[in-house]
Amino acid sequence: MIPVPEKRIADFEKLGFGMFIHYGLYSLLGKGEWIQCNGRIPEEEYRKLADKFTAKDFDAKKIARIAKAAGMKYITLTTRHHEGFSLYDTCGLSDYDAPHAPMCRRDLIREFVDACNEEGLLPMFYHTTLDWHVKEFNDDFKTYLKYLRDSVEVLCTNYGKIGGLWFDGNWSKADADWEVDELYATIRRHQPDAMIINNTGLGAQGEIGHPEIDSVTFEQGRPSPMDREGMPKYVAAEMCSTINDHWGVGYGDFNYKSLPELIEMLCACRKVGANCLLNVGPTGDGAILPIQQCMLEEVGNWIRTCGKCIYTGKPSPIKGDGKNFALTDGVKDYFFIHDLGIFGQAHVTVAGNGEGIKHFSGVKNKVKSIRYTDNGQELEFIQKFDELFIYAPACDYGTNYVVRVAEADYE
């Protein structure tokens, strides 16, 4: 038996689509988030970065509003990230932190709070559990897991209703008590209705940990299927990933993942009813790298013109052949239907015509009518029992939707 998803949980599986966000001292240098420690730069030298850190184009209302036209609604920033500063006010427990850097003096995660309630985006508050810069990680560990926790108390009870925390780190030390029946009670004693989860890192996709976690994560990986049968409790699932190879600002990295890539990451998740968490990296003063923003956008583009299921839409026991797959959100079946590239004239269309008969098996119901939803152009078919074939055209000249949907109506 499958249980019954608490309502925070079945909340988060309908939002879909997140906004990523890695910022930290880390931006200053560009060479992603793990420059201090994969650069060997010393304690003493690397926290000199706060004297230098301005976050003077840190716009949280610009970046929530990024994350809207993107068809995103929540974002997870980085509070904390292993280096330690923290860029929020840690009320005493630390100078480290961006209202005590001298440039800065601000806290960043208010801004954020507020641009994304005004925005109706839900707020998600990564933080490291791992810490290179307290040296009681190492040295007094108990210590420094009261650090932890008073540290979450803090963003539990100092910004009002957030979306959840999002913790990274416990994979470093594979082996110790991180006391975190102790750092979840605190949580739930805050935040009752706070998604509560906790990255398992590249090694160990999708394992669930303690019960009190209420997603599991898949990062930099598609997302399998989630088996909850006999489960005491409804997990959901979310897939991080990097626009391109690095989560912090790499200014030489230039691997960006394709447009088409991104589209069929996300479909790909939401097939198995996994939400994608897709990163950017701020520049050092703060500032969405405009190549970033514009790819966001165009998927945001994508999703009101073809992909507006993916929010109510669930995994459907239909099955296409290939990469297509149908969602359904109990009225209606959605189609996904891959590469049908595009029609035209043959010396001048490069991608190909892939249009044809595309078969589904496992349709219950007696289909009444099929279109595609870009356009709302009816699609010709052939029902036999629970098999499904669809004639779906290729994109006319001048489109090309790398995954183009089509809904189904019931007699």
The other form holds:
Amino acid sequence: MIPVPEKRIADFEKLGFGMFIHYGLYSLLGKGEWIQCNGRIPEEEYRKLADKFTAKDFDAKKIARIAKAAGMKYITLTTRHHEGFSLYDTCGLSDYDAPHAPMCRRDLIREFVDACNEEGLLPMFYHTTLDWHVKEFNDDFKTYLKYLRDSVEVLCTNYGKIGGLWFDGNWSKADADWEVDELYATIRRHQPDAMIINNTGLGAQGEIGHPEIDSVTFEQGRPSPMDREGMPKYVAAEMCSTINDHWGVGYGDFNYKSLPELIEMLCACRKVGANCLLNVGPTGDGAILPIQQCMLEEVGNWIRTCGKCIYTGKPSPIKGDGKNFALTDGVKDYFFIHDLGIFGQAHVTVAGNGEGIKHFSGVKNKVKSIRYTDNGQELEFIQKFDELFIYAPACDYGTNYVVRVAEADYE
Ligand code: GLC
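Alt. form predicted in complex with alpha-D-glucopyranose, vs. the form predicted alone above:
Then the entire complex follows, led off by the chain already shown.
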């Protein structure tokens, strides 16, 4: 038996695509969020970055609008990363936070939550569990855990309804008692509808954790399908990915994923029912880089070619050849067809033309008609029992959608 998802988990799965944001003091250095550790910067020196932190270009409304235009339904922002600096008002727990930073003096999380609410996006909070700033993390772990819990309680009580907490760092002390029962109970007490997610890290992709955890995590690459048969609770899945090779901004990182890679990655996530959480790393001043903004906008334009099925479509038993696959929303099936290329014209089109017969198996219903979602073009097909052969034309000259979606109606 596959367990029935609780409402918050079923709702989360339908969000489909989210924006991850890594922003903190490290953004001022532009070498990724691990620079304090990897660059061996002494804590006394590193903490001085707080005096230079202005966040003058951190425009939460603009960020929310960029996410929305990209077809993203939620944003997961680093409220505190491993460096220990908080973007929220810790209400006296620490003065290492944005409201105390002399040139900032703003609660960026308040601005973020307000902007998300205004744009109809769900605000989610990334929170580190490991801390390079607070001495107790190494010297007095129990006291540290109380500080962590109190910090999370502030986040759960001061910002209205939130989408969830996304923890990261338990892998740093793999054998320690993190007192997670108490931590998660704090969240359930104040925010019963919030998702609780714990990043299991690069080495433990898709690992099921504590019974309160609502979603497994994958990091970089491709999520694997979940076998939920016999699970005590239905958990969602989410895969997070950098847009180049860094989470916190890396000014020397030119290794951007291409648009086709981003589109195919989103498709590969939805194929197995996982959400895709795509990261942006704002500049030291808090602005989203133009290149990242443009790429997201284009992913949004692609999503608009396939209607709502990216969100409503669930994994289907239908199998396609190669990268091709299908999703179903219970009424229609959606066939995702890759590598069609564009119509050849000897004098202008160099790329090969990938049009032709695309084969899918496991199509149980009798198909009445199939059409492309991007231009409504009706497609020819032959069905033999549960084998379906769709004649899929290439993209019209003037377009190349990378992945085209064909939706099928049934008799
Ligand atoms: C890893 C990194 C961390 C990053 C996270 C995002 O856990 O340590 O810096 O925030 O991945 O998934």
